[in-house]
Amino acid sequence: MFMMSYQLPEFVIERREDKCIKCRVCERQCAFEGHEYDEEFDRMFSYEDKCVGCQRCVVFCPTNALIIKPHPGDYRPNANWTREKLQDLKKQAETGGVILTGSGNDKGYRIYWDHLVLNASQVTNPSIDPLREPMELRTFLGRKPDSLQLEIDGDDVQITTELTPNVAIETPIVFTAMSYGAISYQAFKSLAMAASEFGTLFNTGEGGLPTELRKYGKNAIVQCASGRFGVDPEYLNCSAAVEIKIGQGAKPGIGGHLPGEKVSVWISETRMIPEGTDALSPAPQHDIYSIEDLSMLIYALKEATNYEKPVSVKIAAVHNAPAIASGMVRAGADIIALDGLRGGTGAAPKIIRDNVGIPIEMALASVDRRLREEGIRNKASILVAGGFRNSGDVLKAIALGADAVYIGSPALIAMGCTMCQKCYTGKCNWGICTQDPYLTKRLNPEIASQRLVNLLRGWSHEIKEMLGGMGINAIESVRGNRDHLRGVGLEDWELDVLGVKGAGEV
């Protein structure tokens, strides 16, 4: 039975007929079929109900004949029943399904990075010129000893303390978990190439690591998630670190789903599942129902990797994250990965992405404080994700207690993403979140990886500039040092949770 849609179009497509040369580039570039050439009328037609606002057609139009902008039509103003709420209800009335979305939380929750400012050197503590003096951004991820025992024999100094595995990265920025399947092979390879070239890490996500890309393993954090997709001894041992994924910021408490139509023969081989079948990740890891269970898996993975790799445990940022993190460290985790509610996703129920979890700033500050109070902060590094937009956010996170940050959305944007939030459709016009061969070839890994390297280089330069302005020459000196932060426009309870003073306080 035909059911007419009652939804307003999201975008308006304006075509300047005096500029349009009917080259049909827009038609070929739009996987959502928003443009069509009619031979009978010898003109291009556009379908606004199909437009997702990705701007691909606008960028590639050779005559700049197209403009895509939000649809001005609206309903009667109502603070409770906004256009978005009405549209979501109409969509569910038409489909009877769960509303899915991609990318991160786009709601107006307070972004605490924008309410924190950094300190700067003036007279008594002179600034440092990063162009003329060395700046140390190298970061070590993993468990640290309580103290170092040294044996000194003349000029020969040896460390006698038994050290646990650590991974060195040249910048405190790591590419977050984005699995092969959720993103294209080209995008996945671009992340691996960029991490290898710059000396940092990329996270495989829960989709495994293709055999031919395992040469980048020394720069990979390999994930062991609830579905155990692609997990084998070689996968674990080719890596720099292993991560147990329990939760993620965009969908705390639920599992994952890669539709069967995206499980190609290559993804089938990598994930070790039948071609064309849905890849369903259970919500829990069915062998983890307590901290003791988690400890068993951590040490099983350490045993499988000959105790040569640090093991990370990733959870979503939730209300009791500090207590959970304490248990994780005591269970043997070498790295605690926290993912906040602004974390991105390829596909998640919109209602969960927008309403579950807490901001990463609050979770990070609380976890760092709890581990310090218990005297175990050195037992694990903290990696945080979920809403990092620039190098300023990164440095503020480190001052709040992070060892390094995960970035996902900035990396995708660097490769061409425009945040149209339609990742779950598999029709990404930029060749990033799709397995369609016609679309994936739009992304050149050589070019995309260079754009990612440029992003890391630019952010790293900016971090060095900020450190120099603070009179500091090593990132280690900022880590967890809240004296370098001040809050602006925050309530007392917010300042208390963050552990920072208000601007102007001494």
Second form
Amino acid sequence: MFMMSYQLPEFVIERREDKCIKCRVCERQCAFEGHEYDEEFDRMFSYEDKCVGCQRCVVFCPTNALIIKPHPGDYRPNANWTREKLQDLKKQAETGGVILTGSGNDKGYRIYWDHLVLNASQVTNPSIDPLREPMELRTFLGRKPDSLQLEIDGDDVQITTELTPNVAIETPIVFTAMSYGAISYQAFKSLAMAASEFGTLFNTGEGGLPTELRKYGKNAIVQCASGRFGVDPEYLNCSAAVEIKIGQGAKPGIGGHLPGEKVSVWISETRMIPEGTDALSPAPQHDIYSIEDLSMLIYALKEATNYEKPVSVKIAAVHNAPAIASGMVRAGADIIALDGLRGGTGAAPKIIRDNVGIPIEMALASVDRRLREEGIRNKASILVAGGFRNSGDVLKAIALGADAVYIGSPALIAMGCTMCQKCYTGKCNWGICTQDPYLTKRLNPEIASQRLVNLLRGWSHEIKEMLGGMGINAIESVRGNRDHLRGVGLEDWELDVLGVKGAGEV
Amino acid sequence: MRILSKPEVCIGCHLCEIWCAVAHSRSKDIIKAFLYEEPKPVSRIVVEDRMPVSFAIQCRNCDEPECVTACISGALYKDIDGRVVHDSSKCVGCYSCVMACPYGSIRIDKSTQKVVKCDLCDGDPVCVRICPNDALMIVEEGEAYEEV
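What's the form predicted together with the partner chain like, now that we've got the form predicted on its own?
Then the entire complex follows, led off by the chain already shown.
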């Protein structure tokens, strides 16, 4: 039975014929086949129903002949039944399926970063010029001792407390978990190269670490997730830290599914699964049903790595995050990773992405407070993910209590991503979220890694400038220092949860 | 000086061909060159593609160039810098060089009925400059190149 689609096109493709030279670059760049050259008519034709608005053709058009913009055609205005709601519903009526999407939550939930402002020094305390004076961004991730015993013999000072393993990073910004399989080999390698060059970390995600990339291991957080893909002793031991993935901000409570067509021979080798088979990550870790079970896995991984690596546990930010985080620390986690409501994904049910979880700002503030109240904040570092857009967000997160910030979407955007949300189609025109060799070639790791290094450098510079303005010369002094934050336009309960005063309050 | 092609990062966008044609046009303006200029500009570089494999190729400036041997009028010669140079004023349009070139790097300009070939843009090749994925690079004599 033929069923006509009632969908409206999402984008308008405007081709300015006075500029189009029919070079066919747009046609070649679009994996969705949105443009076509017709030899008979010697003309370019465009198909708006195929356009995903990724802007690849626009950027590549040598004469700027193309304009891609949201389609103005719309249903009768209705605050309740928006265009998106109608479109989704029609799509389901046509398919009967779960609506999939990619990247992060795009809904209008309050972004608390935009309601928090930072402090600066004026008159009574001097600000610092980071270009003239040293400024410390180095951060140590891992468990810190409860107290420090020193043995002082003249000038010789020895620490006698047994220290637990910590990882030093040169900037409090870490690339978040994005697996080889979810993203292309080229994108994955670019992250590894950039982390290594800048002295920070990337996270392998749950897809393992290809053997030839294990030279980047000392800059890798290797993940052990519910599918256990690619986990072997060398994988664990070549790393800087090991992470147990319980949940992901974009899809709390949901597992993962890498379709078999993406499981190439290389991915199958890395993940240790047969070529062409679906890589299924169960929703829960089937051996973890309690904090005690979690503790067993944490210590199994510590045992496997000779107690030389900090072990991180990553959860999605959910209502009960503070209590869960407390349990995680007591179970032996050295790093608590929290992934918020706006965290990205390669594929997730849209209904989950848009409706499940809590904003990272709230989760971070409440987890940090809970761990402080219980006197165990020193036992774990807090890494936060999901919704960081610039260095201001990063510094605000650190002032709210984070040790460092995981960035995913910003790294992808630096490499070319335009947040078109079509990651799940496997046709990423930017060569990031695809395994098609024609498309993955588009990402040259030499260029992409430089773009990532530039991103880290730019944000680090800006953080130093903001710290200098506050009169602070080390990131350590602003960590959890909520006095440097004030809320603007927030309700009392929000200020309470965040633990910050309102602007103007002293 | 030679231009090296890196197939592993060539994305087959053909932008090198387009900008090469512009660089060898009368107006040097992309829209004028393609839409209004007559004769139409001819690219000196060709992208060979059978996706996912693609690479851009132009004159290799061979050590022993077959085109120079084949040229019946002395229009093609190797200069003291080792470049294969084409003197259009001597070209008689016999296309012997086109048949002799093993890389297909000599192209016919139908408007003049003579041939055109890569002139390395006087040392600053536009194809190398505009390649969006660094798939073309300049290699000086004896320089090694490491794969990404």
